[in-house]
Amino acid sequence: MGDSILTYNGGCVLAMAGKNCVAIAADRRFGVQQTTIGTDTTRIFKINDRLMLGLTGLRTDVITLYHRFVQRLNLYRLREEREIKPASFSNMVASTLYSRRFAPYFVEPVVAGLTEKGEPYLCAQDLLGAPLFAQDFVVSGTCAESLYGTSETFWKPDLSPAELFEVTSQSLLAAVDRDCLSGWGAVVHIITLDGIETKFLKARMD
């Protein structure tokens, strides 16, 4: 488990398609291998209003990519006056990490998103920038395998914002109980085409 830099840092991330919305939550912990530095920590970016970033992986990687995104980001809305749309949005993830395949970045990127149409987007990446596009839901860092079980037990298709919300927190909650480098605490994030509503949960600190 400890033996992959991925894992240094733990963490995981969880998106999940509804019925025209979306939800990524993710873990709060921020840990050095097994010891717990931190139980605030942000993994989950925003885009836009209907487009958001969750990224798992080595922690100053994070930061840095996070950052590299938000330069591309603003020379996109300069040089194309709109908003980036979902797709748009996950082939620059993909180059990005791609241009440093011999030196890459230790991140593992979730993108989900709204299109125009209010259909759900959700894919995940690879360090490399390899995609996994996902109608149901898709999951990324250290208990992925436990987050699979919990998702394709919970999930099923076309839930209202509110079942969403109540299914991505207990399929999280589930899985990260069964994980020491994720859990203490989460965050879930429901894209909507109305915006963004975030909500906190209390998880087990132990």
Given for the second form:
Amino acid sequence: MGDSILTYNGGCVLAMAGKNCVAIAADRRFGVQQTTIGTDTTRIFKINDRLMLGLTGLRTDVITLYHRFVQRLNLYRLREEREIKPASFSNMVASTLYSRRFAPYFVEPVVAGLTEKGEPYLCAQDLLGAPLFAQDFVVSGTCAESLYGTSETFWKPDLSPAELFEVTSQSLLAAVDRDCLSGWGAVVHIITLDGIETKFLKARMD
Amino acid sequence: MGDSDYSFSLTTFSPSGKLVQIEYALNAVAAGATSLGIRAKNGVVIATEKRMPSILMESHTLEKISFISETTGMVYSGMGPDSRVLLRKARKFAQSYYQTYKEPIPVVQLVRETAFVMQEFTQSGGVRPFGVSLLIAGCDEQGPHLYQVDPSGSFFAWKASAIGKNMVNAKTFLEKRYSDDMEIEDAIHTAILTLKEGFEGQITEHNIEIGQVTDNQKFKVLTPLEVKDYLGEVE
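Switch from the form predicted on its own, shown above, to the form predicted together with its partner chain and output its structure.
Once more the chain from above appears, this time first in line as the rest of the complex follows.
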């Protein structure tokens, strides 16, 4: 408790790739160290119909950064008259984080989306913008280590959207249940070429 | 930009509503060597006359056609030194875009920024407008593009255009010769023929410069040998 600014508010995000689909999931807890003060927080934000951004870490920086990205994306959309690609957005996030190298934003983002061809794109970054690209899954948050464990166990390639939803939900719930700073509800978004489906999970409310 | 003594703009309106400094800048462009560009189905060609003031000058050290990024290039008519300032800014902008988005800059974004810089110099303290018009050529995801940017900061997309001394005749010639389904090879031949129209003296591979960019190839300036081959084909 109180050992790192990144664990102050708690929370986690998990994103997984399936066959022409991605799922991104998060818990809904907002706390001040051990005290839970919110159970309906949004940690995953829609960028466009094929791209979502999950942000864990210090809540105030999560909110500020989200607004900053909305501002930049709106300008991008107006200037370029097109939607941004997942890889370009991911790089934009990384350069934004690195621009504050010596006074960082205390967030660890997860970018999940589909390329124009419908291929999954996943990227997790640390608070300084160091990217990690994966073909299977990426995780972030206070129970990241547990999430790595559960995801590694349950994930397999070429999951259909329905299967992917199951795998993502089970991996997330199993991990957050062992973390006192995460939990209190969960949400899963499944992104396919047809759009985004959002489901709220029935989770242990503790 | 400008000393504190010159916080006012030197480009001011005339009673008829014109910005005379920009008109004069366009005159400087019109006095410069002819440059032209042609957008083909699969790429863009830009070409220019290289007028050497003396035979003692090393013609290969004068580069009128330059790279802005791997997929975009430009040519100018007017004052060479002014074009170098714009080239530097354009290159920097293209690189910073790549650093932010890891994507090669779309041509229109580059043109927009260059045009913005040129406009700034018509409304800032203690500076004069740039004495060049630029033809920016590039290929991006939307296809091949050819843009002209003027000293005022206005920019236009063209299928084919010419700037500089012989621009009126050149544009008339291009209007007759241009077709929408031109391939890059045809475009190069047409570019050479257009330059030939208003050329004073004998056209050789040392007194013209040609640059091209295609959908699947980077921007490149043709070597004198390559230019010589095309000149031979056109004869």
